[in-house]
Amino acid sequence: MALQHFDATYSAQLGALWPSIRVALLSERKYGALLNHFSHNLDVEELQAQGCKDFISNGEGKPEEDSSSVSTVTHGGGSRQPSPLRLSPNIRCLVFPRGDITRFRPARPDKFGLLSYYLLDAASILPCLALDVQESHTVLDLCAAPGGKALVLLQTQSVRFLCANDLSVSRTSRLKRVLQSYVPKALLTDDKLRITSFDGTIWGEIERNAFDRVLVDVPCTTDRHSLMEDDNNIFSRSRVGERRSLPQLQAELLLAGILATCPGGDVLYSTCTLSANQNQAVVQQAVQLAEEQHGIQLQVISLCPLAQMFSNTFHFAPNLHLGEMVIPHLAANFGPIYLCKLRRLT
């Protein structure tokens, strides 16, 4: 059922891009290995001998300091001004070369029981890179389970305090297990980390103007998963209402993330769907609600420099009017991952 829906929707939305994306979605996905800097058994040399490279440090050139820009989101368009792109030097992710779908073997623990790397879709690291966490920042990961992005954020070694939230208690239990498998206990203390299971849509009522950086990686149709898994599929008839209400839920979560952000702080919205209704349309709706209901003005931070830097590793959708999106391709079968960065001005 998911494929039928995608054929109808994405052939219209993506046009000539859809046939190649469709083939890639139905093919084996590609992974990256996020290196765990807290482990004493990184296995880097062994992986590099197999042809793996860190896609971050091997990014295509360095963007000029003034090549990133921001623009005010208004109904009539917006102004632009420079904003530098900075990447954490502590985040490293090894990938096999383009076209190589060799599988990584399971990570091994070091003498303290910490695993050497975490396997994930390498494109899912991009939202964390784009969030630009700096020294002593407080960070909220509003929809944190199963924990991959929270782990990436901790790898920056810059987070003063991380709040990792997810509505599902069972999913937050999995999140705890992930962090305990990769992060020393000394960095998981209450003064450095809080794991909660609140309804993210009401976070603005819990903690407002509280965080320097907020990641809002929302529940979505998870396109690739929906094509491959039948159990409890969101495209099943029993979940039609839930699927149709996703954009509203996503907008409420993003608005809550905006409210939780300090003025001057940044919010990163991300999904793993190609759907414009769950991506650009949600951002536009949340920005409008923030202004109309709360008097909050926001700017969109252009992520073009990020896309240019990593265009040798990922395929990016061309000509998006808002945000960036990694699209699956047989030669680089990562994604889909959509990301859009907002800066809170007031």
The other form holds:
Amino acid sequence: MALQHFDATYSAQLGALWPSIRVALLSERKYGALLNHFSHNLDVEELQAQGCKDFISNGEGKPEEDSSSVSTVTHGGGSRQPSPLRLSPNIRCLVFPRGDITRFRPARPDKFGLLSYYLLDAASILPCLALDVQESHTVLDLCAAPGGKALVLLQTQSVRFLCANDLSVSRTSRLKRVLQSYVPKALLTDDKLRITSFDGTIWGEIERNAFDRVLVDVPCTTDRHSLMEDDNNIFSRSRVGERRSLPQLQAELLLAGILATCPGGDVLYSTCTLSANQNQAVVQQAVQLAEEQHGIQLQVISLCPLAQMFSNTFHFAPNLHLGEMVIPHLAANFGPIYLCKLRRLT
Amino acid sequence: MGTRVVVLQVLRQKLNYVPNSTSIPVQFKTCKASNLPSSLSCRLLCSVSNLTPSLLQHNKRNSAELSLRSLLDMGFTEYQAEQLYDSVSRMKGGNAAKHVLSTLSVLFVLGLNPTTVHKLLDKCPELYTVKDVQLQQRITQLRHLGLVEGSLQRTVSHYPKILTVPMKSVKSVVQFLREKCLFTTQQVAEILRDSPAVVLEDLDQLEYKFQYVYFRMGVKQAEMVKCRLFRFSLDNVRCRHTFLERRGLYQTPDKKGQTTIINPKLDGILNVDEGTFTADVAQASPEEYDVFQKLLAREWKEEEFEHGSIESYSEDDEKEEEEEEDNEEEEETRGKSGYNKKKKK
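Given the form predicted alone above, what does the protein look like in the form predicted in complex with the partner chain?
Once more the chain from above appears, this time first in line as the rest of the complex follows.
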């Protein structure tokens, strides 16, 4: 069902790229191992011995720590000079080399019961990197479950306060369990972490102008998952209405996230779908609504330097006029992940 | 008729060995004198008129004299004769030597020249161990199945192993092809001619391959024969097809036999080298096909291991009725099961 739908939509949207993406989506995905700073384990050495590398420190050119210096990234056909881009610090994620299909073994707990790494789609790290969490920032993760990205954010060790929210209660309890498996209790106290189960779309009424950084990783058609799992599939007939109203829900969530951000703060919108309807179109819609309904001016921050930096690990869709998108490819079977960064000017 | 008998008798004389029960090939059409060693053909021409009944009751001798001399007399060059002699000497038991000469004679009667025979035995030393009677029977069987003169010799010389296969096995493969796969007799003969190794294939594998191509790929018998499908391994066929299918370039025909795209022809998929297949048919990079083969091999191995059992994980019951599945991240404890989390549609 999902496949038919994708064939119809994406062959038009992605053109010649679609066959390569299609075969990658239908084949086993590739994972990355997010290293857990709070654990002490020999697992990591073993992994490195097998050939894994941290893709973040192995990007082309270095992430800028100081925003005043110009990025030295020059990669391929780029006539415009990439503007400096800061990334969240301290995040490390091991991946096997390009074309290597070795699987990660499950992580084992150390003597304190904390796991040494968390397996996730390495491309999922990109939105957290792009969010650029800096020392003592307050961060809101609006759709946080199952918790991988929240965990990434905590790895930066720069978050003064993290609010992790998800609509579903059972999913937030899963989120709690994830965090407890990785982060020492001392860092999960109420003054550092708040886990809530509110409807994200109403956040504008709960808290406004409250966070330095907001991550809006919205529910979407989860393309890869929808192709492989029949259970409760979003493309089933019983969920047609829900699926069709996704873009609207996504725009509402993004708008709420924007409202929750302090002026001068950043919002990062991300999805795991290839669909332009749920990606660029949603961003444009939310930006427009923010201006029209709330008089908020937003600036799009180009993620081109990020894409260039990690083009040796991921395949990015070329010529996206708004945001960046990791597309699946057999030799680098990560994604799909779409990301777009906005800055609140007013 | 007479010529045929004479040839055999002449050979017997020459070899000083009379096998009791060499069966005379029923459909032996012509004996090309030019295929015989020149010494023999001269003899043949000379002795036709001198046929006497006594020739038909030649003295039986129990042991054959396998010697370089006898090999040379059959028409082998010195080099070839030495090689043959060595190979046979190295084989265990005196029986090898006893049978070799009659085995060789059967091959000559088939119409093969000494060089071909030598190459054949070099390629397939197992032939030494096949009794001449069996050998003759198998050749006859192949003739019955439609391998006509010319084809028969070509097939045997390219794939001598076919003569080491018991008649029963050949029969069961042929029966399978005719009755289960509904190939015509003519088609079966062509398959034997073009892909003789089919007689050695496991019937289950053969069935899977046929059904895969027939149902999954929607290809009919005639095309299978034309493309020499049975020359290719199941894995090869499956891999190339699955690559195309997942790229969206090959569709299984529906009940009416229709597809919304034009499928590439089986010939164009199989009978090209990997580079051409990847670049032209699949329109992909070599790197993609490379990784794909590895991934698929692993998939199959795991399917086999699990015998198609449904994978279910008790921790995986986090599905909500109203919520989206935001599952691009997997629970740590699932580890490997996260990789296998798929139920193919």
